[in-house]
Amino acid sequence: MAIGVFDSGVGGLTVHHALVRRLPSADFVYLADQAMTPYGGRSGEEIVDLTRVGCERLFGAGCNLVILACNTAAAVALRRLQQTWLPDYRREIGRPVNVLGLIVPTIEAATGVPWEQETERRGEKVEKLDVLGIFCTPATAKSRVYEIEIDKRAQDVAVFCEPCPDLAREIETGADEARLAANVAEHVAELSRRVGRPPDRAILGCTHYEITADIFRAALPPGTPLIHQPGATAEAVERYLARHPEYDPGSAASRRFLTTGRPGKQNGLVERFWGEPLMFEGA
């Protein structure tokens, strides 16, 4: 069997290439819904079926797990999905699947809490709140996840979500480095100007934006600390893994690459961060 890694298009390739490095024995399949991307502005409705149809594909493909490697698609449809269409499913197939997001390892990694772990309001003053700034989709930023997760955890973390409705297309288009430079700058201002001042931390909360974190690292006050959505998310398959061994990741370190668009090389952009060309297949 294997593990799948689902994104609209090439952002995922930030988790894939995590998992990889902590799970480097473990078989990988890769969809890329590169035909419908990007899933930032689309309805509700639409994101759910799209992200229960590439994990069908990639449940087809071998995978006994699937991560949703993509903001978009765990912020709207995963909690729907586990809900309401995996449990017919499992049982339509005969085997254990189950599908991940990122938000739960990345709102840890934020406030240090658990996610089964909410903390009571005791009403105590806080003496200082920590902004945390999180640039995504204006899907993302609609859902709310992380302000009302983030609040059950943490008091003392205010969270301002900036979206970002061009940025995952000119990412995954190749756009030239001065025209995200343009579009990053602008987003860190517009999140800046509205809280009164930068944020103290930030979060990539697109996985596209992962593969420009330099570019937000120029564009936000030297030194802000980014929490990376990849590395959580890595680590917390791997525990996940080890709680669950019905979901057998295999052992043949075999990578495959799909694509719902045109198959072949990806942009340069992406390939300079995956640190060699890449070959997808049509799914």
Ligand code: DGL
Given for the second form:
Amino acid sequence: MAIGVFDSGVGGLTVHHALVRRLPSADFVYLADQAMTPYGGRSGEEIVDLTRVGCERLFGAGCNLVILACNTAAAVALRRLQQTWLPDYRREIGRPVNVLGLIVPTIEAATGVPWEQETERRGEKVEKLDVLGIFCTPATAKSRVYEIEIDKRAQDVAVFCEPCPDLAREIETGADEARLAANVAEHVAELSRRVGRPPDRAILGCTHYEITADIFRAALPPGTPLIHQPGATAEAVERYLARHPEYDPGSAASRRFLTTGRPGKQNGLVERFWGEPLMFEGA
Ligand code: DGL
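Since we've got the form predicted alone here, give me the form predicted in complex with the ligand too.
And the full complex, kicking off with our chain again.
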């Protein structure tokens, strides 16, 4: 069996890359829903449906575990699918399958509080000092998942989400660096204006943005720590697999890349980020 990695487009490759580094002998199938990208401006119902179809495709391609390497899908669809679709689907296909997201691992990395300890930290509000800026899609911002989940774990963190409506699309369509830098600078300035100062730390809460981490670093005050989702997610998946031997990730180190869009080589930014060209097959 293989591990499936799903995103609306190329952004999830940042997570896939970290997973491959951590689990080098595992088999992976990556699916980019480029026919429907970007997800960030879509309705909740659309995002749930598209995410379910993507998971079905990956399970159909021999995966038993799917990682939603997409904040928008994880924020809007993961819980719904786990509660309303997966139990029946498991019965239907007669083997263990599961879908995991990347938001909880990111929040654990940002707060230092694992999921299990969450309730022990609830209590009196303390003065909020640590400003955590989250750059994400409009759908992720609207879900308020980061504010809600971080508040459960760490009351001394003030969370400010900055929706960046066009950024994932620009990255996906290979916009040049000057255009991306102008867009990022605008959003960093807008968040800083709302907070009254720049954030103390930041999460790039859309997997596409990780490809432009250097551009964010240049727009934020020097040395602002960035919490990296790909590394945090890969570490969490490795721990999950150790606890769940029923999800055998394979051992042939095979890598398939599927797209619902145009098959072929992906754009220059992806190649630079990945270190080699990636060839996609039609899904
Ligand atoms: N890369 C995705 C995310 O992490 C989705 C971007 C989009 O499709 O709008 O949110």
